[in-house]
Every structure is written in structure tokens, then in C-alpha cells.
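Next up: just one chain, as C-alpha cells, the form predicted on its own.
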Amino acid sequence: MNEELSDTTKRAAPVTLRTLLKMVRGGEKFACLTCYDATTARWLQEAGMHMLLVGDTAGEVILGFPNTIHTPLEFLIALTAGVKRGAPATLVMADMPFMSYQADDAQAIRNAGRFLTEGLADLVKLEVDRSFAPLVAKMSRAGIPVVAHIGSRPQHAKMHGGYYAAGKSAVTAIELLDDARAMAEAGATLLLVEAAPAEVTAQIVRESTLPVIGCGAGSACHGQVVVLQDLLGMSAWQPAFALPTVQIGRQIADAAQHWMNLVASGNLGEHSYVMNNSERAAFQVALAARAAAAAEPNRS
């Protein structure tokens, strides 16, 4: 099956930024899911997924941290490369983690470049507002395709006492529109809007010259992204905009319990590693000789 999947992966037509732009111009929506490993990436490419996000949510769903700000840079670079190797024909977006771009513009550009070279990413995503426009412009000038993540920004959750929705008042809605415009003018390649009212996001889509990805931001967006574990029913808490389509978590638990029962019963199926008759006979002779040698000191 792995060989068959690999062949299918090789035959898949690659999804590029041009693909997304063509879809947007044609009124066709594109889909994105988070992904953190090569095996899952292969299956998502098999499904025809347009884009994969190696999100800093890996810190939560893979490493078990309580939020995204603990996700290590080196860890995300390695995961991104693994996902791209697993789905080479899929557009892969890398997430720049907390403090990998906020402190120093030069270091931010170097880190973003590492995601493109070592991490094999096609795009990098930053959580920004319009104050980051100069950095986005520098990255764009350096040839780095930037996805500007505006609206609710999980890396800023501590400033709000937890996760929050953006643009719910008239004032903050206009600020969100200004953020989107500033990012486009700075040279961003795509926008990602998280946790914003549908009418605000719809206005961003109307005004923007860029493709807009939504994450809990309404259906007007050109594309949508959710965390894969939410979609598969593996999360302890489900956001309303990412309700599960299956219950893989329950299936994993059931499979584990079935395996435990098989182990307890000794019913492990056919054992494929066998000796031929001559080797079995030789093994018995060797065992007898070994036992005799072990008993020899006791006789003396």
C-alpha cells in the first residue's frame, strides 16, 4: 500500500500559488488542513488537499504544551520538511513560532529563509497587524512568500487573558480592514483571518487583492483551514467552526483496546518468521549441546 501511495503521490499535479490564484479567479474554493508528519501528509495529498499548514499548534497537539508560544523553531522546521517530503505536490505553509520574528527583522528574515530552505516550505505565515508592515515588506523583497495572519492571533493570547475573537466592535473591525490593507501593500502573498465576524471578513475579501484564508472567519473566504485533529474528532475541545467529520479518536481507543485483548489472549495471528526443518533440527542439537556444557561444571 505504501508503494501504491508513493506512486500516486508522484503522479499528483503540483499545487502552486498560481493554482490558488487560478482557483480564486474562477470562484473555486481551496481547502487547507494542519499537518505535522509525512505519513499523514501523504494521505492528505492522496485526498487532493490543496494546502497544508505546519502550524505552531504542533506545540499543543504533538508536544502537549498548553498553548502555541512554547513551540520550538527547530522542531517546526523539521516537521515542515517532513510534511513536504510526504506531500511534495501539495502547497505547504510553515508557521513561524513565537519570538522567531518579533525581536529583530534581520533574524526574522533568516528564520523565514530557513523554513524555505531547510524546511522546504512554499510559504511562511506570521501573526501580524499593520505595525509589522515594514518586516513583511523586507521579507517580500528578499523573495519570501508571506501569509499575513491577522485577526485573532494565538501568540498574543496572554495579552487578552486567553484566546479571543477579533473585529467584534466597529472600531476593531475597521482596524482589521486596515491591517489587511497594510499587509497587501507591504507585499504579502496571502491573508489568513482568524476568529472574526463573517461580515467583517466578507468586507476584507471584497477589498483585498489577495486570496483570503479563513479560520473561523465565515464562508466568504477564498479558502478555509482548521486543525486536523479537530476535524478528526481527536481534540478534547472542539471549536464550533471545526466540528469533527469522523471520530478517529474513539476509533484509536477502540483499536488499542482490541490490541490489548489480543495480547492478553495470545491470539496474535500467523507468525511469519519461521525456521525450515533442517535449521530447526540444528537448533535442537545446539540447544542440547549448550545444556550439556552448562551441566559439565556441576559434575566436577
Given for the second form:
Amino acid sequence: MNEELSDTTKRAAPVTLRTLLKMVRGGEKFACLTCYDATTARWLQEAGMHMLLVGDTAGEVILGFPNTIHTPLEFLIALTAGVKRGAPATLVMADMPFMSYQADDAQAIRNAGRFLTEGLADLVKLEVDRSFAPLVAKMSRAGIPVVAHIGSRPQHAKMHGGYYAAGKSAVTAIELLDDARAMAEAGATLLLVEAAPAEVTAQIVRESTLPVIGCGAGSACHGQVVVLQDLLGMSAWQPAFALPTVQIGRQIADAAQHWMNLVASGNLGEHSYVMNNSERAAFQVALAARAAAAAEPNRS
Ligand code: KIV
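Having gone through the form predicted on its own, I am curious about the other one (the form predicted together with 3-methyl-2-oxobutanoic acid (KIV)); can you provide its structure?
Expanding to the full complex; the earlier chain stays at the top.
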């Protein structure tokens, strides 16, 4: 099945947080894509992807929910472990889903720990503003590398009547800068800015001591992330900053139609499960005996 994939150990060196920081210092941009399964992870590692995000968008993409607040914790931990098993030499960031970190700090730290141990994640991502600084500080004190996701926070969509952009007014732009600074001071490892004006993100990048990943936040960021299915042309709708580069959705439909035609025609190719001649002869004898027994039902 995976003959075309090279051995995962062939990658020169695993991408670690240290690798990423070195890239940022050297002015090299890093790329990240969402990923929810081991097979896709292997191919993305084969491509040399620096980082994978097991996003809570899995709730939409994999489970078909209308938004990310339904994504279950256990499900996301299991997917994260699958992705890391598929791409052991790639940096894996796991999203903490809705209600896995908001209600109680102690529970949040335990859940984050589960992503690192059971989920094999390298980092956890939380959708935050500066009010989460104490939690981020506690997590970082516990040795949990936190990606502080600021700007548009899809887990807040209900508060806004849908997905929204952040930092579009002078007031909210300054608030975003304050969020970024508070997260750095609290000990976050990386920042992720979603759906914000490019000049606001550029200012965050200028002021921040942390690497900044953008998702629809402009090109000033050190790294960029988009949802893989958007890039592959599999989504019903995709944002303008993540337009498809291929049409895999169409290819899946074409392949499915081809399979349906093969099934209808009975043309399934070579059949590899064969009986040898002596078993075939014995089978014929057994069939004849069975037919004879059926013809004489009262004989004991
Ligand atoms: O869950 C997700 O996919 C995200 C994005 C940043 C794309 O959080």
C-alpha cells in the first residue's frame, strides 16, 4: 500500500522545536498543515512538512459537525497519536478542544499533559486572550509547550454569531498586541494569529520575542498554517488565503465512479486466492456428496 513512501527514518533529522527556532533565527519560513490521520501524516512528512496541526477542525472535517466546539477530547487525543505515529520526525501540535481547558486550570493542565503523553504531541495549542495568561504560565511551569492561538478564535464563534475576523478596528488591534505580549510574558512557546489584518500581525511579529504562525493573518509571520482539505480542493468552502492547489475531491469522486463501473462489469482484475488441483478435486467430491445427501433427506 505504501510502496512509494520512503522509510520515515530517511529524513535527515527530525524537526524539533529547536529546528523551528533555528529556522526563524535564520529568516527561513516554516510551513504547517492540519492533519488528522497516520497515512496522510506519512505523506506530509515525505514532502518535508515542518509541522503538523491536529486541529479541532477535525470535528468539522472528520466528524461533519458544523463547527469546532463539538470536537471530543478523547477523539482528538487518539488522532494526535495516530498523526505522530505516521510522522514521527515531524513536529506535531495538538489543539485542545472546547471545554478541555476553559473551566478549570488543574483539569486543563492534566488534559494538556494527556496530549503530550497519550497523544505523543510536541506542543498543545489553546485559543486564548490575555485573561488566560495565568493558565499558560502554569502549563509552561509544568513543562508543557503552549502555542497561544490569538485573534479569531473559532471556539468563540457562538459569541459572534459565526466565524469572525479579529483586530480590524484600532481598539481591537491594540488588544491583539496586548494578548500577544501577555502570552509571551506568561511563557507561551509560539503564537498563532488567526484571521487578522496583515499590518496588525506584522506589528505582532515586530514586537514579539516568539515565533508567530499565521492562519489568514498575512505574510509577515514566521510560519503559516492552513487546513489541508482546503489546499487539496476537498472542502465545500475555503477561505481566500487557502485556495486549492489540486482537486483531490474531484479525483476521489472520479475514482469512486471508476470502481462502481468495475463492480458493475465484474471486471475486478486478477484473482489471487486460488485452490490447488487436489483441493479442487476434493471440493468437487464433497459437493457431490452434499448434493446426494440432500436428495435423500430421510436417510440417517
Ligand atoms: O483547528 C484548526 O484547524 C486551526 C487552524 C489554525 C487552522 O486551529
